[in-house]
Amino acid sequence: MLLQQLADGVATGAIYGALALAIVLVYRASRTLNFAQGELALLGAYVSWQLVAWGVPIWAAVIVSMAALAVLSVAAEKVLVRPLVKRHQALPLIIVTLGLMIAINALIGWAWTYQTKEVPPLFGSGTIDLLGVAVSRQDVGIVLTVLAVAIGLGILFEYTPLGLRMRAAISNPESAELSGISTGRTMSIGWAIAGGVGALAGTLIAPELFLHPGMMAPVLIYAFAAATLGGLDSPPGALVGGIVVGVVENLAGTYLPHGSDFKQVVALVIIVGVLLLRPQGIFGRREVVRV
């Protein structure tokens, strides 16, 4: 049983993770929330949807999903993000990423109605045992895909020149403006990895909650409580943050009396908490704080 809890919790666990992850990725690009990142992920699951019900295989439509989010969000970013980010202004932001976030969701509504619908597993259905506990094929999927996006994402900062212009750009914009790197350009591009990654984590989530409008607002705010937790500017950070907050989740709702309810609060007492006891996260550096 605790064992079973512990696997779901992995899970959902690492999607939080992926969600939050491009959380982070806009964080380091722009310093700033987006909160319609949830939003963006669950048009790309119904991109993906809409997609396989036209008979594109699955595979196939999470990446042209991916594609296509990765470009909106880059868009996104260039018209309404950057001109307030230039003027460092909080309130102004929050209001647009807000606005953004509803517009999205009605645009969805609008276009898909507010049915749930179906998307199929990306990994099949049936269950694999591991160590004595059967953990769905999707579940499995899941953690090894996010592991290796995780793992490419790293590779792709630590040890290619792309990466080491981004974490320049992050480090010292004006720098590494002056050392020839175009700064908006390797937004754009955080962005762009942001969305897609946002993309997969909508279309992977999607089986297991059912496919609805209200889908990714929860999940928006535990990736927000796992980015926060594993500090705003470590991609490791999020991963970790989510299977931490995932796993919470899952044990919370189990555990506790009215459990269900409780799933709810937990985001939130972990956000709160850690922005006061440990601000920078476990695994965010310091300076980070002055937002």
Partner chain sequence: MSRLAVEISEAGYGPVTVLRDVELEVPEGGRLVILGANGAGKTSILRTISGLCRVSGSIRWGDAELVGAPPYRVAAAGIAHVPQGRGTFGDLTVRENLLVGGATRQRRTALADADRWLERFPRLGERASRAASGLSGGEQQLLAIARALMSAPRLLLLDEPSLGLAPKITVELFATLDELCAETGTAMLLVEQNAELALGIAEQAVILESGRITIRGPAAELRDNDDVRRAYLGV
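Got the form predicted in complex with its partner chain; could you also share the form predicted alone?
Keep in mind that what follows is only the chain, not its partners or any molecules around it.
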């Protein structure tokens, strides 16, 4: 029983980690918390569903959806976010991303209605027996896919020239510009990658929760908890944080009295606890400010 709950929690946590990855990417690129990230992922899932409904193979639909959401994310960054980032206006940035979240959700409801839709699993149906625990093929595929994406992003940021330029643009934009690094371009690249990863996350989540305009609201809460726990500047931390949140939430919902009624409280407790005890998260770097 416990092993089954742990396995289910890891699978659920990988879903949270996938969206947390997109949140971390945007934060690394522009030091912005994008509250519209869940709706962008939802839009990616709807694009994938529509393409499949038109007869496109599911993986081809995912690739097209990721590309489309990458372009849309860059457009949103250039038009809505970058002018406010340059003015160092944090509160208007939050309001803009919240407004974008509401607008995208309304657009989805208008374009595809509010009826629930079914998205085919990307990794097929059926279960796999792992150490006596029955795990669906979809769950195994989600965990492996998110793990691969997190590792790939970690390598990108730590060991490639592009990652070095992005880190330099974040840590000291003025010096980076003087060194010939375009901070605007690196910001756009970060948002593009986040848009693609978000679309992948939305399409991975949709077969588990069924596709409807309110699907991403609770997932976004857990994703923020995962990103906060792992560290807002750490892609691998987003995955680890997601798995921890998923396991704790699943165990709390199973073993605590009336636990299913208070599952979202778990996310709030994790966010508040991390902010009080270790604001940079488990894998995050503490910011050093020269006086």
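Basically, rigid core = biggest C-alpha set you can superpose within 1.5 Å across the two forms. Numbering follows the first chain given and starts at 1. Quick caveat: nothing in here was measured; it's all calculated off a predicted structure.
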- Message: After superposing the rigid core, is the C-alpha displacement of residue 118 2 Å or more between the two forms?
- Response: no
